[in-house]
Amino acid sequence: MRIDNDPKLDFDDVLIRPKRSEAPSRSSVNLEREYGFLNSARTWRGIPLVASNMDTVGTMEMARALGPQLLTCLHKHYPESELAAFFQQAADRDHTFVTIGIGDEDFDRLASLVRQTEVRFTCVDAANGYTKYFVDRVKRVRETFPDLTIMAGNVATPEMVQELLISGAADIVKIGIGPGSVCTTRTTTGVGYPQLSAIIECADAAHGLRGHVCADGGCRVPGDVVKAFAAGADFVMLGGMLAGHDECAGTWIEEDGRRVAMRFYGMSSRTAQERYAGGVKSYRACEGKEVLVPYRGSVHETIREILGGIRSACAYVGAAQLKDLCKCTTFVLCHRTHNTLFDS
């Protein structure tokens, strides 16, 4: 046993200090970024927000609403026939991830899908990205499908980011252990890592190897999304912030024939395990919960609010484009240690 005494930070522990600058107007801030990828020859250009691969949020309807500028990770429980039909539509190919787990059936499903249609992005998804089995599975996907852009996770520390990138397996590493609004990993297992520090440390490791990171979890308001980008995230994945919209799937609560709320749950919750795994296995615990999310209408208004917040933040610190936000950011510690500054 050892104790790491270095302070670790979550989104609520910091604010971004405004700076005097020749700041552009909000309307002129460029939120688009263009990425090349370390292990695949492809590039992508757009606004690097990603709808989570939760089954309530990572829907085909969400992908159609957010594309082509924003990305969506489809959940892994769609039938293969539906996925094939979806990706055979040309407009849906360049902003949507196919999500797979780490079982043989997941690999076979991806292989079959690649034979039927063009797939550009895949997300190899596991709650625990620290196992050798997980790393080997990601390597197998890379070896079999060298042209795919691969996002893999989740991890929360630099050494695993480095392993996934140096091995040539991943292009993007997904960062976050336990920060999600309906994830209970931290309270159930005691395992986790404060999300802001995880992003800072993992982004530093990835960028030194020309790789990318996707911050996954912990964003509750637009300001948290800003902080994730300011900490060095290349992509930010959203689950709870996109729940409750018309483009979501799941169980709706209605009153007088009108939607008022949606049942939103973590993918390791009892609800999800009963739906997809036949119940909670005797050897494991639930690491997610179910909550009610108010009905929010179309996702477009929420996206407008998020993008408006990012543009405004860039103007406050003098960043003409999203790419420059991290370089212009000074985080102010506001909870644990007052009046202490450090630059990201």
Ligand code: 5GP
Given for the second form:
Amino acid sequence: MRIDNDPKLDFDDVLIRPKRSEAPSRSSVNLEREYGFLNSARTWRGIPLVASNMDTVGTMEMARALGPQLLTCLHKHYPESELAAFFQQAADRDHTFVTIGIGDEDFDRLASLVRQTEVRFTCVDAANGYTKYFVDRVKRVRETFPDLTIMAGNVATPEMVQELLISGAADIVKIGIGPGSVCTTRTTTGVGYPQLSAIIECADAAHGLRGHVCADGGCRVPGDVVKAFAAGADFVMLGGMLAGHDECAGTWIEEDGRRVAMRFYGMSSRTAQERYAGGVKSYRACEGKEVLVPYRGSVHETIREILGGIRSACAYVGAAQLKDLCKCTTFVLCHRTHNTLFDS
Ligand code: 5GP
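Cool, the form predicted alone is there; where's the form predicted in complex with the ligand?
Every component of the complex follows; first up is the chain already shown.
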């Protein structure tokens, strides 16, 4: 056993110091980024926020609402025929990820979709991205589909980011073990990594190799999204912040015929395992929980708030564009208590 004595930080442990600047007003801050990819040829341009591939949030309705500027990772439980129809109809296919797990059937589904449509992004998703099997699966996707832009995860430490970029030949590595709003990995297993430090350390490792990171989980307010970008995230993925909207697929709680709340649950929660795996297997624990999220109307207003927060933050630190936010940032340590979006 070892103890790592370096302080590790979560979003709540820091604030961003304001700075005198000659930067123009917040209205002119450019939030678009353009990325080339390490292992696939094409570039992408847009605002690098990504709807999570949870079955409540990563929906086709969400993809239509957020596109073409923002990204959506469709959840992996859509039937292949629906996915094929979606990608055949979509006028602009450059903003939607097809999510696959690590089973053979997932791989075959992707292969079939690539044959039928012009899928461009895939997300190879596993709760634990630390296994050799996972890296081999990512590598197989790369070898079979050299043109796909591949996001792979989740991990939270630099050596595994490097492994996925080099051995797996991923383009984007998804960062986050334990920070999610409906995740209980930290309490169930004791495993995890404070998300702000994970982003800082993993972005550094990825950027040294011309790879990218997507910060996944733990953003509860627009300021957390800002901190994730300021820490070096190239993309930020959101689950809970996008839950409760019209574009979500969920079980709604209604009063007098009006939506008041949505059931939002982790993809390893009992609810999800009962829905998709026929129950919780005897050797498995639940690493997710279910919460009620208040109904929040259309996602557009929430996105406007998030983007407004990022623009304002850029103006506070003198960044004319999102691209400059990280290098303009000084974090100040301010030890506050950690709480989650949906405390139980
Ligand atoms: P949020 O933005 O809600 O804080 O975090 C969303 C992320 O939490 C997802 O993109 C995914 O990585 C993670 N997540 C979703 N469901 C579960 C779960 O049941 N268990 C764990 N450990 N993580 C989850």
